[in-house]
Amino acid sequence: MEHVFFPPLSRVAVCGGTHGNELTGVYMVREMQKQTMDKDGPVSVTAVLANPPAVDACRRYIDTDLNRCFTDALLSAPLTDSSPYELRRAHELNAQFGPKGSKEAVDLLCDLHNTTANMGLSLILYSLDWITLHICKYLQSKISSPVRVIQLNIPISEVYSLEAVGKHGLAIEIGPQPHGVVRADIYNMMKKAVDLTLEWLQKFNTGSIFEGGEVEAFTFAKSIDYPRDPTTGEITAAIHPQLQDNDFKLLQPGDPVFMSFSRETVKYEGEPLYPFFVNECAYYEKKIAFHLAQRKNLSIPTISVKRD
């Protein structure tokens, strides 16, 4: 692959509290806000709480999920007095860090999340973006525990999450951590990921060449719902103990996935795929028990900063 050049990445936003009860990002942003950010150096960093009322209430959201409000259609729709709070807040964040898809948008937007699933440190991105994939590769090289890359493959116009507002975007997702709780080990892992991301940006802007290669990624394939009563819609089973806490472990046909409340085992019937977000607390309302992904190696080119 050819050597690819990019302009300097000088404006960065780090956001926490997009979901108000995911507390690692909340406390990290608050800590960053206490520090004096260097606005004149190679990288200017702005730290923001994305959903302050939800943070104050320690709730995922007030009216609707803020992290589903950043599609082009929603950002271009007119606001009214009856618009949900989060949609109005999405318009504010888009004005502050975007507009989405414009040359005025911040160069990188990093959004910090927690999951109740046993996913460790996971990095979520959408398109085949050489910048974010190189950041992922750098973190994988610097962190001894697994750093997994999740690619969702959604057209940018339909990407619904906050990081889509930046020219380049990355969500850092770490778990397991109960919502409404902060754990020191999870906080330290998040801080290391953020610090290494900023370190990579400093090196990139000052002329370091990042060699190409491959990045292992889990590409979203489909979502699986819980078994449900056809009349009431209530779930009739829980995640099977053999699947619980086994995110990113290959799921084979015939493997147990659910155990009904009458203690019957439901087995997996699809092609071999990798589960993630297994039994995520916040996904019950979305009717998702877990996602499934294919594992792929993505080839990336050598990159460096483009000088005037």
Given for the second form:
Amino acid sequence: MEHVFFPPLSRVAVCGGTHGNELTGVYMVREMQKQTMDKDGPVSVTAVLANPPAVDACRRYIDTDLNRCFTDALLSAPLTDSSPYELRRAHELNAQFGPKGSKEAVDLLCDLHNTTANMGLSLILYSLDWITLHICKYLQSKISSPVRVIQLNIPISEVYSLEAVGKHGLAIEIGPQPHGVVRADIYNMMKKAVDLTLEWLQKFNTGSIFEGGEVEAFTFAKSIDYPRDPTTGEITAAIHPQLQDNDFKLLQPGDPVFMSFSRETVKYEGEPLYPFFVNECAYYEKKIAFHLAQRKNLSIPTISVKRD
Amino acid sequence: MEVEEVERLPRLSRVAVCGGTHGNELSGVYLVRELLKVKKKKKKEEEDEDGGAMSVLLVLSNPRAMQQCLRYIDTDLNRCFTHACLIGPTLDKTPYEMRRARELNAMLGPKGSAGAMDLICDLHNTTANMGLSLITYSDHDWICMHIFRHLQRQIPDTPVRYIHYDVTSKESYSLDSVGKHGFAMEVGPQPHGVVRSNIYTTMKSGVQYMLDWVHFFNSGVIFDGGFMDVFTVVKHIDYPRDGETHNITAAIHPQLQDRDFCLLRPGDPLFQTFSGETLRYTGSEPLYPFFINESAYYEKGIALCLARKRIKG
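In place of the form predicted alone, output the structure of the form predicted together with its partner chain.
Whole complex next, starting from this chain.
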């Protein structure tokens, strides 16, 4: 099997509150900031609240979604007086942890999120990155409940989310949790995921060899919106009870997807695919009822740290 | 067998169903919109078949908050209905919800007067695992209690409970207190800003059975007395908080989370701190918790409410 070597990963950023009402990450970061971060030796970990005013207001964002502000285009465009708050903040975070695409960027940026969808622990990646895929494999091996890997194939210049600022990036998404609420079970799961990620880094940096193999991943295919009233734009149906909470269960043509408020069922038309982000609160305004993905097995090589 | 006395009460000819009192509690928003659509369609097709027996007014209480999918714009509308709030002067700086409360009081009240709605049903959602709960200010309002019992019998697959806040009429602060009889119909768990089909269906059934009951009542049906469980609120408990920042330092313990209406005993786990410690319930009396981990109550300093359960006849 192929064996790939990487330089040590010594600088890590853990971000919470990128969406101010996704509370697990907020409280994780606050807790991490309370403890001294030098215990991990060769790894320096910075824990940061990405969107403090949104956290204070317990809102997803103030002006615009921070986690859509990190494309190359948006990061290089000059700021003006009328720039939305989150765009300014994106520039600040890019300066602190990036610049995106440069050798000064942090080695790993881990961004913590919650969803109202029943997605359990999901790890979101933007490309085929052996480091982050190995972290995923490690978490899957250590956590007994399902850990899903979601891959969105977007060229790095167009990746719009915070974790793209790091040389390697990973979003940890855990649900279901209502926004504005912190559940202990979800917090415990997030803590485990973050601790295991830091543990993996520690092992990697001290020379462990991580065997290659196959990682099952869900690769984004398309999104489906709610049925809407053509005049008002209001949704006219909710996710069907047989789809609700069934993220990652194969959706076949003819399966119910929506139930209208007048009790009519709308069925799925299209190829068999795997739904996720089913009924995510923040996606109503983005016109997304759920995403659909293909399931693939990704091959990853053996990796270890490159000794100079 | 004893012959029970039949309590005779005036007919309920004017009923209001209100949704969107909190703009992000979406079941009520979509249900009232749906009922308005149906009513509009019916009006086009035929005369109101009930004749004069019962009129149902459908109200979207807080349209501005609904538009932004927020609980409220300036202040919680559902705390603006005390006598003091309702009679105050309306000035330029009066918060939006205070003004709106006075409009709603004119439309559905005035509170305490003979002209007020006979029954107000105010639709709410909660992030807590409370099934369908009717929340009222009285433990001897036979109308509300009979409606409760009817719902309990007609909706067997959802837990239905009756919660009583022991507050005087003058101090009662919520929209449902404007009517001669009133209650909040609270259905959960549902995240705010989300509409779940099963929760919508439960609320739809709740409203439909309530209106059916009022119709039967108005037509002279006699409803047998009986006994039922009433949860009377005793107190609430806040989260442990950091002395300086006031941020919460713990979450509801996993063994309490989602266990609304399961008896909480002294010594039972209550909170889990973010550093992993368990904090236990130190009250002297076992009580029934509800509104466990309601999102909107973090800012009100409420992690859970506690009630005594009694049997009322």
